[in-house]
Amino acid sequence: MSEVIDRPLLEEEKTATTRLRIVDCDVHPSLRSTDDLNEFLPKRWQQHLREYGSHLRTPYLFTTPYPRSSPLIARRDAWPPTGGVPGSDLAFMQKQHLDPLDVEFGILQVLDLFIFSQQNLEFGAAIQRAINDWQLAFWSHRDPRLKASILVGQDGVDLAIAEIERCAKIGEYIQINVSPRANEPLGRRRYWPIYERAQELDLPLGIHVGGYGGHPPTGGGWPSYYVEEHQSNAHTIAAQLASLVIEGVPERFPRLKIVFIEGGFGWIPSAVWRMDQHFERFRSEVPHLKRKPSEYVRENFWFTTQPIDEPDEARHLRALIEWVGIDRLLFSSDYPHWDFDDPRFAFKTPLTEAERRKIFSTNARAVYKF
């Protein structure tokens, strides 16, 4: 059992002045088994899943870029007593996470079956539709605190648009999710129809780390160690931020809200400083950009907090938060994964009550319109 779960809430942590009703922007539900999808999958694709499974854009089938010592990248204490895998038991999630931490809303981020990385785009579309329906039936309809996202594989743009339209008519989803590891950088025009529809529907675009783009996760090739690969999540998000900004996505879609999830935020200042510097020197190459990259970042992008880079000195974290912007940060726990951030202890630097309220609640409420 982890120290986090064994430790009960202290009385002072239960008072109105110190407890916040939290919006957790990164909660991972899991299939108990792929049979959970049968009622949402046509017979053809049920058979396909049983006989062929996933065909992903990776040379390492069934590997994940996380330590082997944490099966399913989960906390040891997150395995439900009723069986099943972490994140697959709603009652246990309520008891372990939603209720004791006073989570007002939790945004579901599904990683099962790597929808975004399926080579067979038709199979990927069938899976994304089934998982989008499963989120409502198994989670949101059983606990209204849990909000579903529209998962789409952006490399089949026409299929993605069809799924977005179908889910938008249902009207219960709060964002559109795509992967940061697609076939091409996310700023490419082939993906713009998705961004255009997201803006029209006023649905934020959520980009959660993970997936397989068919390329090494670092610019130098395949890493040797899991810890090295985990480090590359921040590099991936930084590269996609540059692609979206430099290719002109926020200039073309000024009302599009983009949320990077589970990429941290410690890398943002240097990435944006570099973009601004290069923009000044090479702006003739990108005349479609009317403003400095930092201006687009501060207007169109938000970042969830987990994993928080924690310098030794609290004032350095404080300076980082101030530079990124209190209004740009959305709290996320990454429950039930091994590097979960407990909201009671997540920020090892002083925050005012107003600042805490923004990061833990009101920023997300404004982005997602709760």
Given for the second form:
Amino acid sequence: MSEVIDRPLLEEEKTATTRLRIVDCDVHPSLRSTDDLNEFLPKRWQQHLREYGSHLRTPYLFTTPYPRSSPLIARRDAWPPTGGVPGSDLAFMQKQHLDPLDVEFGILQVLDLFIFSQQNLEFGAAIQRAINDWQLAFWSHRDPRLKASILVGQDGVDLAIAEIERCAKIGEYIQINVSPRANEPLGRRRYWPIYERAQELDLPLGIHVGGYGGHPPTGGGWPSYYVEEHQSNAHTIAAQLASLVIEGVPERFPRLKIVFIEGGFGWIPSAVWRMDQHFERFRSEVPHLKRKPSEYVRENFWFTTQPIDEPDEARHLRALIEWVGIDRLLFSSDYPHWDFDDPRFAFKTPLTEAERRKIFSTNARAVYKF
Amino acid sequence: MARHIVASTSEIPPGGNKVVDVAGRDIVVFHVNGEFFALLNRCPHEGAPLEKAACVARLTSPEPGVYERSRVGEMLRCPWHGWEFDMRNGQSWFDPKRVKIRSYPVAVERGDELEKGPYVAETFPVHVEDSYVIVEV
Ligand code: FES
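Since the structure above is the form predicted on its own, I would like to see how the form predicted in complex with its partner chain looks, so please show that one next.
Starting with the chain above, the whole complex follows.
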């Protein structure tokens, strides 16, 4: 049984007057320049980065195929006055985000260098390692509220395991992040050694949307517009949820915790209903599943809140939250990106004080063990 | 409603804005194409500071592939999620009945005319030879 569902509310959490400090599960730090990585990146790969750039299945170096609504997908007010790109200045992040919103813990999600989509696996492993070190040196050690993740790409499984071991020894990382779009669907057996290690280490698996991994963003191919492409995050996560569940990952690793980040949660009810319905009909195709898909989803998976769907009627959002489960949701702001959610105004539906505490703090505290 | 002198016209360059505190309210005054507009400095969606909004044109399209720009600089695009508002009255473009930014009447008057009225100038001395932006709150 999930320790989160069963975890009773502490006495002080029940009172409306206690201050609610926030756990923000999606904060994006940025490199000021790739030179920041030099101290962590062997000379051989520094030179490689300069000469060849990223190895991505995207058309141009350092770009994505779609414009991103605003430069560097950032809030227009998030450019540090000292220069540099949004998310690259700790003092400004503290002043604009961590302090005023009373963030108790912020989980760093690094997107620089499209780290999971690197097709040269050795180069990918080198920059993953550098970025993992950089997260501690430039962020966590300078502000202990900020928590680092072990970034690994799952297509180089042996390289990923080696990096997980290295970081786990350091002992400061709070989850293992893998690609949302690896070369194959995430439930495939070739990736299981990573899941096995995550379970043994009791580190949640974080899967943040983004990147292409060589796949078109939608099942129907390449869309024309960014607004069209932006929908695809939800489809991708839904497909990966189905892959993980139906290929048997939570059945095989029952204590593995998986957190989907920035996929939203409006799509979850229909995805889960459909899986359950088909499971009843096609049980004999997947006899390795011992329970209904929805049961695995309710015990092994969590979802960060942003971007929150905003139905016209508040009660519809309320019903959605209840369907997904108050226990399954972890607040995330996505600072400093353009679709940032402000925790004070993001939920346009009434929540009780106890529900707020779960979504904004205690669910994440239980998953990540803060 | 009192009238407040919030800036001299030369203080807010075209395309720029100034944030002022008027009677405890955080108000932002924009200068667009020779006109001034005053709005509450807070997006009705999630509260983004509108002083960082982009002043953009109205972009319309009668059919796919045909684009028309109009009212250049008069639309305000929120710095966070990009909701667009008409600077003249604060109305949102997508749902004008339900979503709007609070807006305030603005006048521009010469210093020699100002001498006569019940104005509140909190921050700077007024010279008769200059023009001033006045917000009514
Ligand atoms: S806060 Fe302005 S559009 Fe969301």
